[in-house]
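The chain that follows stands alone, in the form predicted on its own, written as C-alpha cells.
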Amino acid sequence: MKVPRCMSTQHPDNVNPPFFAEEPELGGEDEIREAYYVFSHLGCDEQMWDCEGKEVDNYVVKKLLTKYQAFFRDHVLGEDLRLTLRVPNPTVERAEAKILLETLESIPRSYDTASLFYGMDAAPVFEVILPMTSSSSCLNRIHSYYLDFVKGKERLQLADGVTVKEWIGEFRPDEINVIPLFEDHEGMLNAAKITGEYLDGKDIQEQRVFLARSDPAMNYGMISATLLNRIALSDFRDLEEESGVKLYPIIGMGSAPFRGNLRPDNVEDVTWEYRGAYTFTVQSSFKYDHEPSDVIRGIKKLRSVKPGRAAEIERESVLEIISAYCREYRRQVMDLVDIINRVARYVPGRRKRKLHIGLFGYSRSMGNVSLPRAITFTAALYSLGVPPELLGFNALSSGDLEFIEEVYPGLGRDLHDAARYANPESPFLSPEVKSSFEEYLEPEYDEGHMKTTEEIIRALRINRTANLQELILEAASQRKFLG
C-alpha cells in the first residue's frame, strides 16, 4: 500500500482562518470540512486526526463519506488517502486515558461504514499515532489491546451460547499499526532501539515512525531539536538495514524556523535538509497563510521529491554541543518566563482545545515553571522581538558552529529567516544574544515587524492591553505564521 508523503495536521500555527471556517477557532464540523479540503483541493494524501485535547468525534469517517460522496467514491479512504488518528498516551495523559479505548473501539465501526459505502472490504483507519512514546511497552499495549479486546471480543460467548461475532458481526481490521511519536531528548536518542523492540517477534514488513520537531525545540532549543532529529534519522537507517523492515520516518514540521521552517516556497531546501524522512507534515500556517496556488505547488513538490538517505553523524560530538547549548537556552528561557506567560494570554487560539498535559507541557513546565504550548510560546517571543531561534546561540563557539554547519547546513538560512523579525532595541533581547547572532549573520531587520513589536512592548509597559491581541496578529501576519 502506498505510504503518504504529505500529512496535513491540525496544529494551530496559522494567522488567517480558512475560508470555510465558521469562526477563527476551528472545531467540530470545520475540521471535517478541512479534511475534505486538504484532500480534494490542496492535494495532501493524509490527514492526521487529533483525538487528544479536544472533544473527540468518533464519526469522522461516516461524516466524510456522507457529506462528500462523489469525491470519496473516486478516492478510496484507506487506500488512495489516509486518515490517521493521534491518540492520547495513557502513561502520560492519565486524564484522557480512556479516550484511547474509545478511539480504538471506533475503528471497526469505521471499517463497517466504509465497506458499506464502497461495496467491498475497506479499512479507512488502520494506524494510530502514539505521542510521547518512551518505551516499546507503550506501543505493545495498544497493539495488544486492539487484538485481544477490540478484535478479540468477537470470540466471547454470551449467556445463551451465542458468540459476539455471531450476534454483532466481525470486528475488522484484524489488527492495527501503531506509529511511535518521539518528542523528547531520551525518546529521540532511543527511538531506533524502542522501535526495534516493538518490531521484535511481529510479522511487520513496513513500519512508520514519527519524530517531533516543534516540542524538542521548545524544550532544548532549535539547534538541539534539529540535531536530535538527525541522530534519530541516522539510527533509523541503521535499524532498517539490520532488521530488514522498511522504515518510513515522518517529521513534524511547522512554518516558523523554530518549529521546522517548512513553507510552500522552501520545500526543496527542507526535504534535502531532513534526508531520511519520508513524510512531512503541513500544519495550518502552511495551508492558510499563503496563496492557495503556492500551497498546492508546495504540496505537489513534497509528494514528488525523491526521499534521500539519512547521513552519518558524529553522535558524541553532537551530544556535547547539545548539552552546552541547551543549558544556556534554558537559562535564557527562565529569565523570560514571566513576560512569555504574560504575552501568551493574548495570543489568539486557532483550534478548540482543552488544556492537557505533556512533556513540558501542552501546558509545559520547566522545573517548577509552567510555559504555554509551543506555538503560543513561539508567538509570544516573536511578538516581543525575540525570536526563540536566537536564544542560547551565544553558547556556541566558532568551532561549534563550523561543526554544526556540516551536520545542519541550513542553520544560516533558518537563523536568517528568524533574525529578520528580531527587534534589536527590545528590552527582552539580551546584549549577549544580540551581539552573537549579529556577528554571525549581519541580519536585515524587517522594519514593519520591528515597529509592531515596539507597539506591543509599549502597551505592555504602560499596561494598556486592550488592542494587544490585534497587534500580535498584525506582527504574525507580517511573518506569515502565528508561532
Contents of the next structure:
There are 4 protein chains.
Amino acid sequence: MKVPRCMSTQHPDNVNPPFFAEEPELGGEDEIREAYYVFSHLGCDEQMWDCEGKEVDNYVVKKLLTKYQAFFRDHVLGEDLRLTLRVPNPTVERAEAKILLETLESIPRSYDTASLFYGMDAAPVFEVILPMTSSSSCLNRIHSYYLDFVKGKERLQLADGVTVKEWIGEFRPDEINVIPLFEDHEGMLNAAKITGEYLDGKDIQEQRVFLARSDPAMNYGMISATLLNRIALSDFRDLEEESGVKLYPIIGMGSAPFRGNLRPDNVEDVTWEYRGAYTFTVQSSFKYDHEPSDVIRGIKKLRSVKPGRAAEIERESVLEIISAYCREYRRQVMDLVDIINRVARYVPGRRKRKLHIGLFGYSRSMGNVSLPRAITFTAALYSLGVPPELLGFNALSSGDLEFIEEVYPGLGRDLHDAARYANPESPFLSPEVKSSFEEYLEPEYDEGHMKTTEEIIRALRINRTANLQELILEAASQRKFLG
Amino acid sequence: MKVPRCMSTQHPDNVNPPFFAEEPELGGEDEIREAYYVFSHLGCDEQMWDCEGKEVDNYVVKKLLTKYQAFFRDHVLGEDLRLTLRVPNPTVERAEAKILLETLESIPRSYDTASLFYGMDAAPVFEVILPMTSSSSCLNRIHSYYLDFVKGKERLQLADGVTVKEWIGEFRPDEINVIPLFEDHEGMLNAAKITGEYLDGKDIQEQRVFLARSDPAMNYGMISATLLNRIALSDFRDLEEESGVKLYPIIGMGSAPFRGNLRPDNVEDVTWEYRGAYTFTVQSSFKYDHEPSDVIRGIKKLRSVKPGRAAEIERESVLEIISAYCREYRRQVMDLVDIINRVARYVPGRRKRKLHIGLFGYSRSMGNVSLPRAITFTAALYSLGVPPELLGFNALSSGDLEFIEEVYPGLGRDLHDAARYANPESPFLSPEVKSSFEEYLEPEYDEGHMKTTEEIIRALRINRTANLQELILEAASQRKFLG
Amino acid sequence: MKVPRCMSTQHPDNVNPPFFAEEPELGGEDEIREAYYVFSHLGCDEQMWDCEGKEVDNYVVKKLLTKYQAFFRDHVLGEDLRLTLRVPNPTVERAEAKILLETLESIPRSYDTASLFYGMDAAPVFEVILPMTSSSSCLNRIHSYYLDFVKGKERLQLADGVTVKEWIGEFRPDEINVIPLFEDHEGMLNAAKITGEYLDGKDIQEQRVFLARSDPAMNYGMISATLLNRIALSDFRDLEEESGVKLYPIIGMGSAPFRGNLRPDNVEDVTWEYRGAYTFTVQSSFKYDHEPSDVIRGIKKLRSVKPGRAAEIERESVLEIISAYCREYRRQVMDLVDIINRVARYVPGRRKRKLHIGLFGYSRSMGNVSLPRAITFTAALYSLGVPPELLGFNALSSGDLEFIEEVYPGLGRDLHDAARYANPESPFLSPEVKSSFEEYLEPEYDEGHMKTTEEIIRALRINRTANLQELILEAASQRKFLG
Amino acid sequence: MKVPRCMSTQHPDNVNPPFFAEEPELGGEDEIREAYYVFSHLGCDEQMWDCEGKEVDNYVVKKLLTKYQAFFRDHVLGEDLRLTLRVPNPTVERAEAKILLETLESIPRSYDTASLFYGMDAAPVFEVILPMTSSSSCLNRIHSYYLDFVKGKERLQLADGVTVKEWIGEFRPDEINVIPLFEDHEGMLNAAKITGEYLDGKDIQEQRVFLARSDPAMNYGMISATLLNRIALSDFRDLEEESGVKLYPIIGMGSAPFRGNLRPDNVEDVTWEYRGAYTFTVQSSFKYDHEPSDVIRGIKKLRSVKPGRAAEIERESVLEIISAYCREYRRQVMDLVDIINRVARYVPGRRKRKLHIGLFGYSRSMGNVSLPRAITFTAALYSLGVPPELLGFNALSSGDLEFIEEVYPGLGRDLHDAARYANPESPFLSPEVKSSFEEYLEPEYDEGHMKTTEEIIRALRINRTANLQELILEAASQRKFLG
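Instead of the form predicted on its own shown above, give the structure for the form predicted in complex with a further copy of the same chain, please.
All chains and molecules follow, beginning with the one already shown.
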C-alpha cells in the first residue's frame, strides 16, 4: 500500500484566499476545485476532507471524477492519489453523530462511481480519520459498524425473504481503516497504547496514526505541544518493534510558529525536528500565502525527504517541565481572555464551517471560559503584538531551557520566527514575559507589523472598530499567515 | 391526517423559466427556492421532490428551515405543508438503487433538524412515492427496509456490546408510508389489487395512491390514458368500500392537452372530469407560463373544489376501444420516430436532470426504437404542427366516439384545445388523421403558431438549424406550454 | 406622461432577505430579479436603481428585457413600468464622479436595446435622481452634460472629418429629466426655490421632485423630519400655482416609525398624513417582512389612493419648535454615540454596497463624530430598547405637543408604534425621556422584544458577543423591521 | 516600454475547461480568474481581453486589483504585466459600435483605480486592438476619439461655465496606442502600408502590429495563411528599415496544426518558423489540454527564445501558388458545407460569447453560404476524419511543394501532425485528396481517433445523435485540442 507523504488539509490559517475561490470564505464547490488544484498543480498526494454535514461531502469522488476526467484517467484516485475523510466523533459531537453514519454509507457509492469510471474495481476512499480519539472503543465501533452494517447489510433479509444484496446490489469495499487522531494531553500520552488495543485481533500489517500539533499548542502552550508530539512519536517506535505492525504517523502542522512553523522555505529543518513522522500536512497558509513556484518546490521536497527514526526521549523529566510551563501559560491566557474574544470577532473566516467540534473547529474552553478556535486564537494574539509562542516562557529556568534545547533543537528558530512580530510596547505583553524572552532571544522587531499592531490597539481603546478587520488582515499579510 | 389537495411537481413542461432561477435549466438550489415560492406565494400545500442523486436531495428540509425561518415558524412542515420524496425504483433503475437507501437514511436526520427547529417532535417527511409500481413486493421491501434497518438498527449491537442507539441516538419516525405510483397499462389495471395486497396485515386507516396521466398518454395515446385513469379511480372506489381503508388518489396532470390539459383557467372542468381524485398536481407550465395572479387564483380553486366520487365505468367495452385505438396510435408514432428524435434534440431542457428512468424522465422505448421523454416528445410533435392528441383518432368509429363521450365528456374540449395548434399543411400530418379530426372538430387554426411551425419545417428541410431552438420556443410561448 | 404612484427602492431596512436572493446580502443579479418581482408579483409601477459602480448598473435594461421577455412584451418598460436611476452626486461624492458620466453614457445603449426589443422607438430610462440636491447648478450641469455631450457628441468631427454620428450612429433620447432629491435641513426649506430655478428657461410642463423622510430623521429627530417634509410639500403647492408647472412629489418612506412608519396595514393613514405627495416609496421591509398577499394588497391601495392637496402650514412656529427639539435630540444622540457604533458593528447588512455617500448610504457625521447609516443607526438603538423616535421628546412642552398634533395628527400613532419596543429598564434610556413619553403615551411594552433587548444589553456588558447578531435579528423579527 | 513576449488569449479551442471554471462555458468572472492564473501560475506577461458588451469588461482592472491585492502589489499591471483590450470594429460590427466608445470611456476609470492602488500614477491599460483592420482611417478615428473627446472633454464647458475637469476631475492617460489586427487576404498584403499611413505625423518610436493565423486558414487554406503571414512579416521588416520605427509583430496562433500548431512541446520549431514575430499568443488548448508543468515550461521557453529577423520571400511566386491552391481548397469546403454545419451544432462551446463578428467570433461566409467560426469549423472536420489541413493539397504539383518547403520548412511537420487524425475510410475524404497526401506523407493513422470518427459518421448516418457530443469530445481529447 503506497502511503502518502504530503496531506493537504482544509485548515483556514491563510491570509490570501486561493485565486479560484468564489468568495474569501471557501464553500464546498471551492474545496472540490482545491482538491484537484493541490493534486495537479501543487503535487500533494493526499487531500483530507472534513465531513461535517456539507451537502457536497458525500459527493466528492463523483464530482472530482466527472469534472476532471482527463486528469484522473492518468492518476488513479485511491492508488496514486488519496482522499481521506475526517468524520465527526459521535462521543464528542453528539449532534453530528448521524453524519458519521451517512459518511460511512456513502463509501460504497463512491466505490461504484470509481469502478464505473476506471472500468475496474477501484476503492477511492477506504480510510477515515476519527478526531479527538481518547479510547480504542470508538475506533472499534466505527470499524465494526462498517463491517457488520454498511457491508454486512447485504446478507439481511427483507419482508418477502429477498436479501438486500439481491434487491439493491453489492456494497464494497468490504472493510475500511480507521486512523486515530490524538489531540489532547491524555490522547497524546496514550496514543501508542490505544493504537495497540485497536490493532489487537485484527489482521493489519500497516496502520496510519495522526498527531495534532495545532490544538495542543492552544491548550498547553507551544513547547508542551511539541514535546507531547515527540513522546508519542517515540512510543509509536516502541509499539512498532513490539507488535511488528508498520506504523505511519501523520503530523498536523500549520504555518504559524505556534502551530508548527512549517513553510515552503523551511521544510528540511522542520521535518528533521519531527523525524519519525511519515506524512506531513500542508494547511492553507502553506499553499496560498507564498508564490506558487515556491509552494511547488516545498511540496516536492516534503515528498522526497527520507523519513527518519523517532529519537529517544526522557519521558518523566519532559512531563515535569511541561506541567510547570503549562500552568503559567494557561494563567497568562486566562488574563487575556476578554481582549482575545473581543479581537477574535474581527478575524475574518476563510471556510464556510458550521460552529462545531472538529479538529480545527474546536471552540475551546479553558476552565469555564470559552475561547475561539486555535487559528482565530493565534491571529487575535498576533494582532495585539503578543505572539502566543511567548506566553509562559518566563516559567522556564535556564536549566529547563538547556534540557529542552536538546530534545527540541528548533526551539530557538520557532521562538525567533514568532518574537519578530511581538510589539514590546503592547499593553497586553506582560513585563515578565517580555524580559524573559528578550534576554534569551534578543529579537529584532518587524517595524511594519509593530506599527499595524499599534493602530489595532489604539482602535480598540477608542472603540473605532470600523476598519479593524482591514488592520488585522494587513498585519497578517505582513507576517504571511493569519493564525 | 390532513391530506394535501394541490401537489406542486418538478416536471419541466414550461416555456418560461421561473423568475428566481439562476439559468433556464433549474438546479437543486433553484428547486429549494421553488418549494418556498409555491408554498408562500402560489398557495400549494405539497411539493414533490425528485430524489435522483442530486447533492441537495438529502438536505431539502434543512435548507428550507434555515433559509426561510420566519415562514416555516408559522407553517409547520409535515403538518400544514408537505414535502413528499419521489425515490428511484431499484427494480427499474438498477444503477440508482443505492440512492433509494440513502434517501431513506436521510429521513431521520430531517426529523432531528425539524424537531430542533420547532422545539417539539416534528416529522417533516414521512411519505415516499415509488414510481413504476408493478407489484406490492417492492412497496413492502421499502416499508420493511425502513422499519427493520433504518429505524431497526437502533437495536443492533456493535463490537463492544453497545447498541447503535446508545452510541449514535434515536432514529425517527418509526415508520414511513409508501405511495404507489402506477404508470403503465398493467399497473393502471391492477392498481387497486396491488394496493390491497400492500395494505394486507398493516394497521393503515388512510392510504394515498398516485396515477400517472402524462406518460401513459405517450405510450398508449391520450384517450387510452384518460380512460385507464377512470378505470383505476373506479377500482379504488370499490377497494375503499371492501377494505374500509380511506383512499386518497393523486393524479399527475400537465398543462398540454396530451398530458392532462390542467391550466389555471379550466380547473373546475378538469377536476370534475377526474372526480374521485383527491389531490391534483400542478407542473411547471401551470406555475410559470401564466400571470402570477391567475396562477394563485387557480390553485385556490383547486384546493377548495369538493372532491367527487369516481363514476362507474364499463371496464370491458372501454378496454376493447382502447386496444384498437392504441394500436393505430403506436403505428403512427413509429412512422414519425426519426423526425421526432431529430427535433427533440433542439427542445431546450428546463431541469438539470441526469438521463435516468423516472416518472417524467423515462427515455421511452416502443418496440426496439428509443424515444425522448414525454414532455420533449410532446414538444417535438407540436413543433411539427402535429399535436399528438390527434394521432390514432382515425381508428375511432362514430359509435366509439359516442361511447367515449359519455365516459370522457371532456374529449371535445381536450381535442379542441390541441387541434388549434395543428398545421394542416404539415407533411408530417397524415391525410387520414387530418380528415378524421377536421370532420369531428372543425378547428380554427392559430395563425401565429402555424406560421412558426412552417419556419421550423422549412429549417429542417434545408438543414439550416442554427436558430431552430428559438423557433421551437417561439411556438411554445404562442401555445403557453412547452410539451 | 403616466407618473408612477408606487416606487420600489433598494433600502436595506428588512429582517428577512427576499426568498429569491442568493445570500442575505443582495448583489446586482438579485436586484435584477427583485425589479421583475416587484413589477410582476407585487404590482409596483416603478423601481429605483442605485448606480454606484456595480458592474450590472449599466446593463439593467438589457438584462430585464432578455431574461423576462414574455413579461416585458406585455408591459412596456418606460411607459407602463418605470426604471429610474439614482446617480452619484459628484459635488458630494468626489471619488464616484466618473460613475455619473458612465451612467449617463449608458442611457443611449439602453434606448437601442429597448427599441430593438419592442421593434419601435422606446426610451426605457429618461429620468435620473440627484441625491443631496443643495443647488440648481448641479441639476443644470447634469441636464446640459447629457444634452451637449452624451447626445451632442453626434455632431463632433473626428480626424478624417467624419462625424461621430456617421461613424458610430445616433444617441437617443435627446434629453433627460433630472429629479432633485432634497435630504438635509437646507435642502428641504429651499426645495421649491431650487426647483423653480432649475425650471427657469426650460420647456417643462411636468416635473417630479423627491423628499427624503429617512435621513432627515436621523439628523434632526423624527418630528423635525416630518414637519420639514410638510413645509416642503406646501411650498411645492405654491410653486405649482405660480409657475403653472404640474409638480409630482415623491416621498421616501421606510417601515420603522422613525423612518416613515409605512407598512402594508396602515397605507391609508400614512398617505393621508403626507397628502400632497403623489408617489410613495416601498423599501425592503415593506416588501419582505410581511406575508406576500398582504404586501400585494397594500401596494394595490397605495396606487389607488387619491392624491390629496398639501395642507397649509405656519412655517415660522414650526421652525421654532423644531430647533429646540432638534438640539435636545442631537444632545441625546451624542451621549449614546459610542454604544451606537459598537452595536452597529453587529447589525447584519442586507445589500452588497460599497461604503459611499448615497441616499441611504450616508455615513453620517454629527459634529466631528461619525455615525452609521440611518437604517443601521435605527436598528442599533432599537436593539438597546431605546427607539430613536423617543429621543428629544422631553424637550416638548404640552403646548408644543398640542400645536404639533394639529400639523402632524399621526404623531400619537407613530410614537405609540415605536414606544411598544422600548425597554424601560434599559440603562441607555435616560430618565427624562422615559418619564416624558410614559406620561404622554402610557405604552404597553412588547414582552418578547423587551426580553431580547435584555439579553443584548447583558451580552454587551459581559463582552460575550459571539451570538449578538442572532439576538439583534431576533428582536428585529419580533418588530418586523430591521431599522 | 517593455513589450510582452507571450499573450494569453480567450480563444475557446480547448477540450478541457480550466479547472477553476464554474461551468464548461467560461463567463466573465472565470476570465478574471483566468487572467490572474496565466500571470501567477503559467508565467504569461500579457492577457488579451475581448470587450464585447459583457458587464465585467469595463471592470477588469478593478476586479484584478481588489481580488488579488498581494500579487499585483509585487507585479505592476501596465508595466510588468499587460492587459490589452480587443474592441469591436464599428465599421464591421455596426450593432456593437457603442461598446467601442464605452470601452474607451472606461480606460480613465481604470487609470484612477490603479493609481489609487499603487499610490502613484499608473496606466494599467493604454493599448487597444482593432480587429479586421482594412484601412488606417478606422485606426485614426479611435486614436483621435480618445485624444479629443475621452481626454479632450476635460476642457469642455457646461451650462454654468464650469469645465468638466473642474466638475468631475482629470481623465488620464492622455493618449492610447491602437494595434491594427490584420485578418483577411487584403489586410495581410497591405499590413505594412496601412501601418505606415497610421504612423504618419505621429510621434511614435515603437508600434505593435497583430497578424491573425487562425481565421485566414479557414478562408484561404492552411498553406495560404502561413505564407500570407510570412509576406506580411517581411514587409514589416522593410517598413522598420524605411521608417525607423521599431515594429513588434504579434502572431495569433492556436494549437490545431490548421490554426498554428503551437503546443508546449514544439515551441522552438514553431517560433523559428515565424521568425520576425516578437509576441506569440497562447490560446486555451495550449493552456488547458496539457499537464500544468509542461505548459509552464513551454511558456518559459516562449518568453526566452531570441526574436529572429523575418526572412526574405519571393512575393510574386508565393501569391501565384496560393491562388491555385486556395481555389481548390474553397471548392472542397463548399462540397462539405452541409455536413460541416450539421456536425458544428454538436461541437460544445467553451466561452459564453454572443454570436458576433470578432477575431475568433466570425461567423464566416464563403460565397453566399454561412459557415461556423474557425474553431468550430476545424473541430467539425476533424470529427469527420477530414483534417482541414489536407483540403486543397491535391492542387499542389511536386514543383510547388519543393518551392513551398523552402519558404515554409515546417510544412511536413504540420501536415504530419494533422494527417495522423485522418480517417482514410471517411466518406467525406475525397479520393484525390487522400491519394495526394498519402503519397507525400505516408502517415500512420491514430487507431483510437479513427474508431471514434467511425462512430460519429455512423451516428450521423442513422440519425442517432443523442450522444454525438460525447463522441466529438472523445475524439478531441484523443488529439488534445478541440479545433
